[in-house]
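Only one chain comes next, encoded as structure tokens, the form predicted on its own.
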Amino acid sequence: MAMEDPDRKTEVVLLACGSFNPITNMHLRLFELAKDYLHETGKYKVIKGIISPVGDAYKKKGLISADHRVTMAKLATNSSDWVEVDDWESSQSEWLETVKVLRHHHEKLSSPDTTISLQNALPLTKPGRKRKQEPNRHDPIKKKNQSPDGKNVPQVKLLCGSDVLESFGIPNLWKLEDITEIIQNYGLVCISRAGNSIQKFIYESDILWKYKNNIHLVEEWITNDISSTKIRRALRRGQSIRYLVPDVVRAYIEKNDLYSLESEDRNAGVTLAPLQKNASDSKN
């Protein structure tokens, strides 16, 4: 039986956007579940995971400062050899649509310097095995996922839970053209609980159905109901969050006394940035 050539697999970078208020063990599990699923297809090789906390301008109720949320995410991923935190989105003065964050990371990966650094990060050929020499060829036609210098560019896929996918149906939360670009150009890896009706949601949406082959549904058989909302609630009530978040994150929260009744009222009564922006755009 012929050995499968790893070079023929599509390299993937998983990007998770969100509040991470605070980051939990479940957020980290999403990356592991997605990586396992994509590798098991035999078609993909996940080379990096990126956590991109949203900026303060998102105006979500109870959202504490991006500085704290980014710091906690970095603490949580210190022990990971493939998931990292990027603060580009959180450092913007205005709220950014998710599609713009995807574009940013795709462009970043397309730059020659990034391509070289990613190649250096990949494992070298095993000792004693020589890579098969490619015959000389004429300049190849550049493929869609190739950088200007002809190097293959990893695909950036949006990693999310089923709640994000279902939020596509909330009026004015997402622009239709943004949903189309996200799914058509990048793709989704959506983690859903076993028995979830997310397939029915896709069936009932014409746009999701059209690009359903670019939506990877990953069933989570070991159910985990941890959420940032429940973590904050427990903290407000003086209850333990040990084993729900990484210990370093728990220690940081306690040291800085981050979540309280007062912090939960932050942005109360303020319209969420995307709802405000998209409702305004639809009137113009």
Contents of the next structure:
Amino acid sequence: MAMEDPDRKTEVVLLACGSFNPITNMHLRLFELAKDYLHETGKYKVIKGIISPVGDAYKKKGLISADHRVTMAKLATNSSDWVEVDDWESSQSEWLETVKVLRHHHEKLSSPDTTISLQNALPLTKPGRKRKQEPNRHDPIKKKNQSPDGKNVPQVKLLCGSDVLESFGIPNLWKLEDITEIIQNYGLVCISRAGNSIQKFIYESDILWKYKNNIHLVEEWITNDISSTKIRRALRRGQSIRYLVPDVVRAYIEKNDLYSLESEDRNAGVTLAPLQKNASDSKN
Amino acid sequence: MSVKSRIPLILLACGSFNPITNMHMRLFELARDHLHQTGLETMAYGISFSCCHNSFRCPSVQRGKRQGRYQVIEGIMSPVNDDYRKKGLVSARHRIAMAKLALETSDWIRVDPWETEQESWTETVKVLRHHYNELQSKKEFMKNKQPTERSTENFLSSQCSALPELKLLCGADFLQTFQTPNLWKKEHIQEILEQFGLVCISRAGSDPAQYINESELLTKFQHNIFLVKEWIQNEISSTQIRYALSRGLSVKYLIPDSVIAYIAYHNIYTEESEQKNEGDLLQPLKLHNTAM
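Having displayed the form predicted on its own, please output the structure of the form predicted together with the partner chain.
First the chain shown before, then all remaining chains and molecules of the complex.
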């Protein structure tokens, strides 16, 4: 007889989409901050983090091949026991809207095979022994069977910086129905610098305000401005990027001579895939 | 300018390193890049700025590398003695061990325990003098030796190159501390600026040139103060790291994994450790008060 655990927490998987061109210590920090924050609420348990680099078809200026970006992200997450890289998005031939990536991962987590493999992956506690409060331990999934309404399926939440949230306001970058589905069905964990005006942005948007309970704002007190753009700039200028990206990533970039004036010029003059897609869709 | 004709330079950073963070190590990297890429034309004014709006047009630029006046051959991290009495300062044994772990992957920065091995707290100028004396005696020793792999020894053994310059590496807030009453002796500040020099890293938005301007002493020796701007903000203070650790929050990617493991294994930072030296006067303030 299975009993409902009064301490039951909602299981969460954090999904970060982006160029990761290249991945930096700041990207990796987002996961750590989000996990700490959700655990501190007492209501959530973060069981996995997924980095999903965007496909080459995104056509962003300076975007180098997905193969390299995925490899660097994998190297960077080698030392993490809960964050991993997924290359489903980057292996699609066309650019995919973020909401589709969320749907894909949600479906993947809902399938019975995944539930079983997740169980096998997590450390087990002996029955009858009282679990100590250790915030970083992953609790095993108690119920073996999938209930019909999918109650045990972990929630997938979009992890991002405040720049992504604010990009909702850029014309033609996002479809309104996508934004709605993302915050209504999934939810956001948004990391922003202390003092940032993101709360004002949410206040001024009707759709964001409506689902503001699904938007978790996490303040980052340690100013950490390590953007990929700045990393690429430093590399072009022969400056050191040590201690800003994991050392294995730095070594990989150096060995493969990844970033240069030429690589930065890729896709120059080309319209970003979402802008192109939404503009042509609206014409129909 | 060939490498041989550049002036060899060693960077020395003094501080608590309680614990060492990625930011501490970044300071060294930034300083070295700046000194290597500082052109002669900016030296006349003494205050050189991080490159470089001209980098794409400058013919001497090859993938961003410009010929600077200096060749940085070594970085030295010198953790402060326990006798400094700063609140929350954990044992030097641990602070040295953590710095060593953090610097394992660096081929030019090292930790020096001399300051921690002294019986009492040592004024910064004396630490500089000590390391400079070491340089001089090494040069004497190396005069007749074959040059080896290490670049310091290469330079020291060369007959024609000058003795390396030793400069104090610091953040912009350090300049400000010169104004704190009783923290520094005036003659020490002068000696540091005149005999050695400062390489001072500041973040976008702060204006160290102003501190220099407001001080007659600093203005007099501004030719020996190198200001480096950090455009990629990365303000990982040790204090914040300790807060995070005491609250069970993650500090991964802010300090090296090896240091995180060390801290966990030895249980270094606790509520108790943070209370150490509580109520005590900082040693330099104590010394200068009694002297008066």
